[in-house]
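As a starting point, one isolated chain is supplied in structure tokens, in the form predicted on its own.
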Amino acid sequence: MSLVLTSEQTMLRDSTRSLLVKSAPISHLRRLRDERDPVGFSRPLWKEFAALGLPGILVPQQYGGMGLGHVEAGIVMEELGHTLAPSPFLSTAVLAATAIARGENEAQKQEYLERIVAGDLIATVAIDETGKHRPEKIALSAARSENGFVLNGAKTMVLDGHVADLLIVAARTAGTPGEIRGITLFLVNGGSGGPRAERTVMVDSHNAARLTFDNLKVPGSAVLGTVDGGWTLLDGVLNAGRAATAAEMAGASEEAFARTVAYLKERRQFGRLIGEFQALQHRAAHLYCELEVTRAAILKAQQALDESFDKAGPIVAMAKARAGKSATLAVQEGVQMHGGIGMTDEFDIGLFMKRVRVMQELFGDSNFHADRLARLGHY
């Protein structure tokens, strides 16, 4: 398949870009940060997303969605990377929508997917329990009790977990941490009656939460997928999130690169534009090549998810690893080429560095995915 966007995908990119440039430029992120907004994103903007159908990109048409694929979801994520706009698109429209749509429970699809499409439901996944991404290390327990389960444990780095109406929680119903057998996914209500949530404002001014489950009872109907057999679904959902996160990093790195090149063309030193210095030209050219290769890898990973969802793990791992490396290079070069002023809050370039740092860790950093790719190849 060609590694270029179709005309329809280009139209989606342009309409999303137009919305974000108008309603959510970087000043939008600054305002939410400086006002210490309790939600952390704009609900009116999310409704604008819903008016364009964006929350339903991965939702099948029979539930009101657009029935598109991960390439299209990646297009939206990439545009979010350009403006750094805080949005529940990743948590709700990618992670949660993928989990529920592929969970093979018709009642759950009927109950939640249409609400996601309408922008009326904020949903997310709760997976990690330590400072690093280690999904197989799940220890949060789900013990059988009467006609349901009792959840005990804690989750960290739960995207939008402080405002989520619905949580998809990975818990252990059998086995021990480190085993993929015995993991079960549960649909748990957020807010009142749900787990205790502590909001975490991250270094990039986006939002996550720590969740504490203290003898939280859920009915048997809350199981998403099968008891003890949730790993396959969870792994697929994580791959969708990894590809989407890589796309956002691509957007952030390309925007940082564009801003840096513009600065090289206007900043003067020793009576010359600094962009005329060959050393900086070489660094910019190298970065451009890295970003182009990464863009191709990410698009290939998204296409793999659309063509063969369950077999896309290796290419997704490669794309996430490359995206982390090239995005880190892009923002570091951007700050360095801006000089000392690049370290100040006055210039936006530092905001891109902070966002990329968080995205690098989310769902596994470059080292995690390099190791994962080697293991998948039986090295």
Second form
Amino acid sequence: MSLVLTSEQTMLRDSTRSLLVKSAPISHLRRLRDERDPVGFSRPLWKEFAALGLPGILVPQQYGGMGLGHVEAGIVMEELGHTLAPSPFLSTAVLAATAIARGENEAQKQEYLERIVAGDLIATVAIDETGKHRPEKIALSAARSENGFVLNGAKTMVLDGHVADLLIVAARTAGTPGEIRGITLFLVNGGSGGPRAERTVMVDSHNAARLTFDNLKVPGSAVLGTVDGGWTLLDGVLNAGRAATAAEMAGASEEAFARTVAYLKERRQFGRLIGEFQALQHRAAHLYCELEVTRAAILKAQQALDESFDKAGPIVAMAKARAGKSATLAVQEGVQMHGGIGMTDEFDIGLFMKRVRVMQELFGDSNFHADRLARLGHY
Amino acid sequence: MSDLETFRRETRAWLESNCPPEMRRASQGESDTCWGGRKWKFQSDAQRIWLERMAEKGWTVPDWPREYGGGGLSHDEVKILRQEMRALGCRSPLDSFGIWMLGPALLKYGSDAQKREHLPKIARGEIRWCQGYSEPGSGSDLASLQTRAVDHGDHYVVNGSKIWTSYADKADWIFCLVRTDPDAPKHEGISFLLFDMESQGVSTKPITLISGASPFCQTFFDDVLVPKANLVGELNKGWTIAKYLLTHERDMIGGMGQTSESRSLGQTAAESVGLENGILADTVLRGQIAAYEIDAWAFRLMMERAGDMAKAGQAHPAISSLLKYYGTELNKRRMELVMSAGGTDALEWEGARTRDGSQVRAWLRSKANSIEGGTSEVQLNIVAKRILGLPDA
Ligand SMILES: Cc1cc2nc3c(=O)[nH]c(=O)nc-3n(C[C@H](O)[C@H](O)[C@H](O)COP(=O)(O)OP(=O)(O)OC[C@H]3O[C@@H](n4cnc5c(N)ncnc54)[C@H](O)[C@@H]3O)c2cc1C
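In place of the form predicted on its own, the structure of the form predicted together with the partner chain is requested.
In what comes next, the whole complex appears, and the chain from above leads the way.
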């Protein structure tokens, strides 16, 4: 498959871009942040997304979705990265939609997918329990009781977890933390009948929550996939999230880079443009190379998910590791090359640094993925 | 799609029955590679047979037109041929400056007669070329070159000297940048000439590298007569051709470290450093190797993407500077890790055990990657100015 976008994909990028530029430029994020908006994203904007079909990008057409792939989902993520717009796209359209669509349960698909497509259901996944992403260490317990399970434990960094209608919770039904066997996914309602949710205000002003499960009962029909055998589905969902996050980082870092290069052509010191200084030219050129190489890696990872979902793990790990590193460099250089103004809240460049820091941690940072690849390479 | 699948199947079958087993392992470096040329002595029958068979199909230069000895393959077919060669471990049948550099330049700028004369001989490995660009006073500032060519009616008379001319003592012909108008601004008085290294007045003096090898020379021209028919393109317009050729050279150098790599660095290190609890005993080195492998993988995809972008007409002309810069810095990183993994065993310079220090010599040789073909700093200058549009000082 060619590593350039098709014309349809380019059109999707352009239409997403014009929606975001119009309805959710960076000032949109600032407003939500400064007004301490209780939802943290704009529901009307999510409806606009739905009008374009975006929440259903990964949902098969038989459930009303667009039936497109991870390349297309990545295109949307990348555009979100450009304007830093908070939206439930990652939680709902990528993570939850992938989980349900691949969960092999017709009744669940019928019940949820069309509502996702319509923009009527906010759904998310609850996986991490510690500050560092270690999915095989899942400890939240799901014990059998009567016809269902009782959930006990806590989750952290649940995207949109404070407002989600549906939570896909990774729990342990057997084995011990560290084992991939014995993990089961559950569909749990959010809101009043669900776990206790505490919104966590994060550095990037996007949305996450801590969830506490205190003897929460769920019926047997809440199981997504198979009991004890949830790892493969979970791993696949995580890979979708990793590729999507990598794409958002690519968008954010390219936006930060474009703004930085523009500044180099505008700011004068010592009687000349700072972009004339070779020290800065070389750093900018190096960064450009890093970003281009990362772009190739991300596109390949997305294509790998579309071609052979279950085998894409290593290449997604590579792309996520690359994206984390080059995006970190992009935002650090971005702030540095702006000088003092780069450190001000009023100026946007710092917002990219904040968002990238979060994306870097999400679903495993560069070190996590490098370690994974080394293990796969037997060293 | 199905046409390509058929092509893949046929290609694989052809390679399986035609590539000699000895040619199915990576070349051990410059001295184990087939370079061709009038003076070439094949190192084995397998090497000769492999070249002959591939040249017969036009697959030494698969993307060149058939009429000039190429394979006439499309972009996608070339990609498949390379994938299948890689999968079977087939090495390149012929490497040469003619293939990498002069050929593409002649295809674009050469006259019909020049293409007919030179391209098939490059494709068949009959003539080996060297590159006369750098001079003692003109390296990064290549356009300041001083070698003179003066018009004497039906020929030019060339005087001057080139330096770092790789394989000048082994090459048959040279493509050479000469100054034909000393009064014009420096980029506008340069011409692109071809001539036989056996011409009267050409001499070479080998120079030894830190690796101990002596692959390059200082080259002297003393009243060398060059027929006017050997001027490529227009008089005084050689700089455009020179730059175009450099983009091909840079693509090639950038990709060098990646195409020769046959096994993972992590595996190599696991053997020499050892494992503890299933992971490399040197955990700091392990992290560095993993980071390298990730970057190398991504860079291979970047090369693939650059090809796809070129085909789609989306590639920036200066993308070769990115590939050159990134690929060579990556290769140097790799060689440092190889040395680190090898410890003192990797330091032996002579002796059969290390094949006369092939590894330590390769490590030293790799340091030239970010110098030859234009330094890393020069590539960054090009990216900064031409791609990012940053202002001149
Ligand atoms: C192994 C090898 C093989 C070669 N083969 C050939 C060949 O076959 N044919 C041929 O013609 N040439 C060949 N070369 C020459 C090569 O192209 C030159 O060495 C190269 O272009 C650098 O020129 P220089 O050596 O004069 O270094 P200089 O130009 O003197 O550079 C010295 C240092 O200054 C830096 N520098 C120079 N200008 C700038 C600037 N504007 N901004 C920032 N930094 C700068 C350089 O990056 C470098 O670090 C070969 C070189 C090597 C090492």
